[in-house]
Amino acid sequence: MKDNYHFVAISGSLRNKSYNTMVLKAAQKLAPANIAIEQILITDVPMYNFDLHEKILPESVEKISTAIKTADALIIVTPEYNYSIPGALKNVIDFLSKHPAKPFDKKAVGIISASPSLLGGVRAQYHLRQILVAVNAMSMNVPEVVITEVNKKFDENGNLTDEKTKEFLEKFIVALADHSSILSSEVLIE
C-alpha cells in the first residue's frame, strides 16, 4: 500500500442543495488523513456531439480526463433518474470514453447512490457498473454504499449526521485505497 492518495470524485447531480454532492463533502471529510478526495465539476461539459471532438475535445472534457488519469482512484456519486443515472454523467463518461488517453482504463473506480427513496439509488448504481464495463473502469465490488433516505441524513447545513452513514463511508474510501493499491500492483507486474 502507498502512503498517500489522491482521489478524485464526480457528483452526478447539477443541483445547488444535492444530497449526491453532501455525501461527496461528507466523504471529504471523513477520509483519513493520507487520502485527499478532490472534487472535479461537470456543469462545464457541453453535450456529446462527434463534431465537437473530431479535432479537439473540450477544455472541460480534457480538465476532466487528466484529472481521473492522474488520480489513484475516482469517486462516483449519483442520484438515480428513472431507473438510471442522470443525463449529465452519463454525457461525461460518453464524453471520455472517446479520449485518446482512456482515463478510465483500469481505474479504480468507487461508487456510491443516494437518494431519498427506500432503494437509495440501488438501480442507478447497478446501470453504472454496466455503463463502466465499456469503458474497462475498476469498479470495487464491495463496500456497495448505496444511501437511503438521504434526505434525513444531512442538517440544515448540510452536514452529515447519521453514524452509520459515516462508518459506511469511511470504510469505503479506506477499501477504495485498498482496491487502487491492488490494480497499481497488478499494473507493475504486466
Second form
2 protein chains.
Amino acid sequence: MKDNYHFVAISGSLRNKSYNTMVLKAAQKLAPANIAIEQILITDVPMYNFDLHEKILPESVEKISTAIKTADALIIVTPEYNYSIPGALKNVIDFLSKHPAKPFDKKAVGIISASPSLLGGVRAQYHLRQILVAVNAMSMNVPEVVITEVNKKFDENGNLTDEKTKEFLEKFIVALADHSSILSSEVLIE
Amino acid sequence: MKDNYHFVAISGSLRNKSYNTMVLKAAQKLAPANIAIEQILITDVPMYNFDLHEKILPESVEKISTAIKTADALIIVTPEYNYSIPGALKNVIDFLSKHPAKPFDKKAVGIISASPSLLGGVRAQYHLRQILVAVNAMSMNVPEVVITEVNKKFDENGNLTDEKTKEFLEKFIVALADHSSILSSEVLIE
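Provide the structure of the form predicted together with another copy of the chain, given the form predicted on its own shown above.
Everything in the complex follows now, all chains and molecules, and the chain you saw is the first one.
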C-alpha cells in the first residue's frame, strides 16, 4: 500500500446535470483523505478520423493521455446508451488507443454505471469491459458498482442521499487503491 | 418481392481510403439492377450532448434520419476499433435513437465488417447487434459477412478483386432485399 493515491475519473455523459457526473463528484467527496480523485473532461475531444489525426493527436487527447498515464488508477462512470457505452466515451478510448504512450496499458481501472432504469446500465459495463481488454487495461472485477434508479438517489442539489450507494462507493474506492497497488507491486526476492 | 429497392449504407470509418468504405462501394457496383445502394456520410455528425441537442437535432442527423426512414433497408459496414464499433458510428446511432421519427424502428438492417486482421471485425459485429436491439432494428441474421484480411482483397484502385467476397456480397444484398420484403409484407386473409 502507498501513503497517498491519485486517481483520475471520467464521466461518459457530456451534459452538465448528468447523474453519472454526480456519482463521480460523490466519489470525490467520499474518498478517504489519502485518495484524491481528479475529474477529467472529455467534452473537447473531436471525432477520431485517421486522415486528420494520424500524425498529430489533438491537445485534449494529449492532456487526457498524460493524466491517465501518471495516475494510480482510472475510474470510468458511464451511462448506458442503447445497451452500450456512449459514442463519445468510446471515441475517447479509440483516440487514446492510438496514443504512443499507451495510457491504458496495465492501468488499474474501476468501472461504475448509473442509470434511472432498474438495470443501472449494466449492459454498458460489459461492453466497456470487452473494450478495455483491447487496450490491456486492468479492470477491477469486484466490487461491481451498478447504480439503479439513480434519479432517486440524489437530492435537488446533486448530493448523494442513498446510504447503501455511499457504502458501495467507499468500498469501491478503497478496493481500487488495493487493486492499483497489487498491479504496481514488484516481487522482491531476498 | 418488390420491383425495385432503395437501400442506404453507412461506413463506420471516417477516413477517405477506408477499406470499409471500399466494401460499401463494391456492394454498390455488385448490386443487381433493381437494387440501388446510396451511401450516407456521417462525417458531419457532432458528439451527442443532451444540453445542446435536447430540443434541436443537427441538420446532419435530420438528413440521415430521413434517409434511413424512407429506405427499404440499411447496410452498416463497420471496422472494429478496440473490440467494438467506432465511437463515431456509435454516436450516430445514439443521436438517431433520440429522433422522434425512430428511423431504426422495424428497419431491415444488414451488417458487414471488414478488417485487415484474421478475425475480420467480428467482435464489433456482435456489439453492433446488441446495440441495434435497443433501437428495435431488424438485423438480418444470415448471411454473415465478415471480411478478413481486407487489405489483400482490393487492388490499388480500390476495386474488389476477391471472387469469394464478391459472391458473399451479392448473396448478402439479395438476402437483405428479401429480408426487407418479409418485414414490410402484410398478411392477407382471403
